[in-house]
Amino acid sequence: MIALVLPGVYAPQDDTELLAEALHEEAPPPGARVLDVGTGSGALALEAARRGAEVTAVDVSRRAVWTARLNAWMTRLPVRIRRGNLFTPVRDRTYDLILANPPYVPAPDAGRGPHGRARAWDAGRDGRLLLDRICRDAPALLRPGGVLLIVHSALSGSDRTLELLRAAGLKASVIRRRWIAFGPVLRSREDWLRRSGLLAPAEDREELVVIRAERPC
């Protein structure tokens, strides 16, 4: 999918693949304005650019921005890549499609926010540190008929995501689901997740969901 991932940058995994499938199904036409927020390596931004979309990618991590720029340069795909916190660099624009694969893994409260490499996956005790902000702020950046595609773990509350997006006036539903084996991060905090009631005693896989939310015309 991509050529390069610098150390400390989130590499494309099952959630990236699942969101890429939803992107292909959405099939934005050439010239569509697409925003990839939390772009990481730039994999999804490049997929959209291959379809002829006008793509902007944003990430708060300097290494992620460098990685995405290098991948865009190596693939010769035109992607605007900006460093910033979620939608801050693009608040003056609207989009036909917004892609979001934010950090969503519940994490024990260490008395401070995520830092270092963990910023790519840790998202507070309920996994919604950035999800709630995306649900709140993304609708205003969608053109009429525009679509938000967001992927996250069911551990961080897909019903809550649907509730917030519908409250913002969007038509929202789960369009893809996939069960996957626990990765290294979940395995490392499996006991805490069970003690917190986020994982059932016998649960040994994680469910990923893609939610599609459309702004009515």
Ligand SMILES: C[S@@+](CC[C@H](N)C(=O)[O-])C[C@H]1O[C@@H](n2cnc3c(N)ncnc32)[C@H](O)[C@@H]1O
Second form
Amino acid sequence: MIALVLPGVYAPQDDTELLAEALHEEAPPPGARVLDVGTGSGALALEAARRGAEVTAVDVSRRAVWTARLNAWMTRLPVRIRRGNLFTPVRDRTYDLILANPPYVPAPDAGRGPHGRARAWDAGRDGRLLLDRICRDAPALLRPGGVLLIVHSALSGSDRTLELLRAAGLKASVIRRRWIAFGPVLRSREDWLRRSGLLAPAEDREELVVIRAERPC
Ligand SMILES: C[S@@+](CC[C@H](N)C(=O)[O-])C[C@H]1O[C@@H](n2cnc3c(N)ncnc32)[C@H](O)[C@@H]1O
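Given the form predicted alone above, what does the protein look like in the form predicted together with the named molecule?
And the full complex, kicking off with our chain again.
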């Protein structure tokens, strides 16, 4: 899917792939304005650009921004890549499609927010540090008829995502699900997740969901 991932940058994984499948199904027409928030290596932004969309990508990590720029340069695909916190660099624009694979893994409270490489996946005790902000701020950036596609683990509450997006006036539903084996991060905090009640005693796989939310015309 992607040529280069600099050290410390999130390499495309099952969640990236699931969202890429939803992107292909959505099939934004050439010229559609697409935003990829939390772009990492730029994998999803480049997929959208391959379809002829006009793509902007944002990431808070310097390394991710450089990786995405290198990948755009190597593939000769035109993607505007900005460094910044979620929607801050793109406040004045609206989009036909917003893609988000944000950090969503619940993490024990370490006395400070996510930092270092873990900033790509850790998202507070309930995993919703970024999800809630995206549900709150993305609707205003969608054009009428525009769509938000967001992927996350069911561990961080798909019902809550649906509830927030519907409360913002969007038509939201789960359009894809995939069960995957625990990766190294979940395995390392399995006991804590069970003690916190986020993981049922017999649960030994993680469910990923893609939520599609459309702003009515
Ligand atoms: C799970 S990774 C997804 C990367 C890529 N979109 C993919 O699907 O492979 C989440 C990305 O969000 C970025 N990120 C974390 N917090 C952010 C924030 N506040 N604003 C923008 N990007 C952020 C991380 O640096 C990381 O690259």
